[in-house]
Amino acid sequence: MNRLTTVITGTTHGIGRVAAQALAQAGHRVIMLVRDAHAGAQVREAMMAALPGAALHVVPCDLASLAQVRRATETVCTEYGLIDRLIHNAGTVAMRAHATVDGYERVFATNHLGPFLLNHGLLPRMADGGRIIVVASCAHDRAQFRTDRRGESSEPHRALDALAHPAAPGWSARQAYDRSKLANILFTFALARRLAARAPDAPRISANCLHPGIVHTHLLPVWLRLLKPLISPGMIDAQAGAQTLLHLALHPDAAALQGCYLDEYQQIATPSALARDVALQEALWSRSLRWTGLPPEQVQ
């Protein structure tokens, strides 16, 4: 039997749980990355009770360490052979600023510079076809660029460059979120662009990002849940939120919407002008890249 492979991050909890299960019922080999080990097969194990005869991997990867995402991207690389969808849906919130062993600010590594380092390594595993699918959120919208201490907007271009330090003046948990899903549809938009630039010979990817919803998940942010009750109505569970992203890694047609980014109804739809900003989105990519210590441009 000719299994599809996916590697998909964060699937202890939520949607990525969600995902992971469908992913492995639809007959793919699932590769699990996830920061707890223990906790991951716990999950895997209650996966393969429910689906006997599934194939899936957990591998420890803690995106808010590059070491470890190394670690993990060499093994990824040497034990599962190519990749067919590669599924950024990790992700975290923080109350307080903090640093990662690199000294990063540790949402937006976890956020964002982990899957980019990721993604470069896994990239030339990708199979012919393969898809590129990354969890963003509608949050982006909120993302503002403040530097100074009397809260006036900066050169967003140049406010970059504090996105990565923990000691950034007017550093908040709200801000810290949304710009990391900011970065999300930068990045997915630029790499869209590398990937539809490559040599015709090259293996096709497609690259998209999506907005799951407001989706209940043991991530939803303190400052939400404390408005829980009072929008809860809009809310979706983990199940619905994942709908998406299985449409993107799924359905036979979804590679025809290279570097769309898509809402929680699988349709189009057109995310804040700072996010099209080109020349905002090949900022942070050149700044990922000296953050990450990758060459100046390492796309295959």
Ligand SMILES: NC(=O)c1ccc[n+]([C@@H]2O[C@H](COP(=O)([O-])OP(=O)(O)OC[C@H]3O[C@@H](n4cnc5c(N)ncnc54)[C@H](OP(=O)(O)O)[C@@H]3O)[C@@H](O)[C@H]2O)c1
The other form holds:
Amino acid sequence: MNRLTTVITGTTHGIGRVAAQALAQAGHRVIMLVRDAHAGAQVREAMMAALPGAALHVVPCDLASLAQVRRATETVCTEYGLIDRLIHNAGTVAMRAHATVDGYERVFATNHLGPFLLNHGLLPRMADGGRIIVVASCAHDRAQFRTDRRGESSEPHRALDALAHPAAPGWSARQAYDRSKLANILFTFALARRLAARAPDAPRISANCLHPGIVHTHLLPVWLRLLKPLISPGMIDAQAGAQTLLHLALHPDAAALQGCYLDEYQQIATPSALARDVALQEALWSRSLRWTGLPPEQVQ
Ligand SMILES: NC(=O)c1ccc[n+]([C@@H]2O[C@H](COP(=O)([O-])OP(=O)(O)OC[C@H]3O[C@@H](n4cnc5c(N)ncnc54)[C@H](OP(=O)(O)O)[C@@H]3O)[C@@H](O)[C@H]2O)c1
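Form predicted on its own done, so how does the form predicted together with this ligand look?
The next block holds the full complex; its first chain is the one shown before.
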């Protein structure tokens, strides 16, 4: 059987778990990159029971560790062939600022830097017609760049530097998450521009991002999970929250999209002005290369 191959991060809970199962059901070979290998194996077992004969694989990958991302990239590259769908789904929220083993702020590292490095490593393995899908959020819209305690705005490009640092002044849980989701869109648009400019004989690959809706998942701490339906009465379950991701992965019409941001109704939407700022996209891209230890791009 000639299966499409999907690599997807964060399948132990929520949107990623539903999406991984739906993709396996659609006949994809699904490679699940998970932070917790034990939980990943349990999820795989449950999915195999529901879908006997499915092709499901688990690869450990803590996105908050650049070394683990490099190892997972190597495993995927050596053990699996071409990739048809690369889905950056995993995401996290933190109530306090923590440093990763690499010394970066954990939410930014998990939600942006790890996926950036993974993407870089797997891009050469993407098949012609491949689709890269990034789960961003409408929360990007709230992202601001304020770097001091008095709340004074500073120039966004300079403030990018503060994103990666766990001890940045004025750190807040909400801003850290919102900015990481802004980074998802800035990254997707910069990537799509590069993919669109590739030589005509290079594999055709698309990159698009999405807001899944306000979804009842494990993303928030338990107390906030209980409170959230009161604050956001339009909350949907993970099954509904996976639909835009699945549309981008499976629908034939989605093959024509490049550099788009889709809302929870699978419609193309306009993200914030900051997200559309090309200079900011490029500034994040060049810094992300440096932060992940990748060489600077050669200017043609
Ligand atoms: N829920 C919403 O309302 C909402 C709205 C907009 C956007 N989103 C986005 O949707 C995506 C999926 O989130 P969800 O709502 O489904 O949340 P979830 O239920 O908490 O699932 C998040 C997944 O990401 C994984 N993950 C967390 N940290 C990781 C790390 N360091 N390395 C690898 N995987 C890691 C989690 O693994 P563990 O089980 O090991 O923690 C889990 O499998 C995220 O990108 C989120 O920002 C969600």
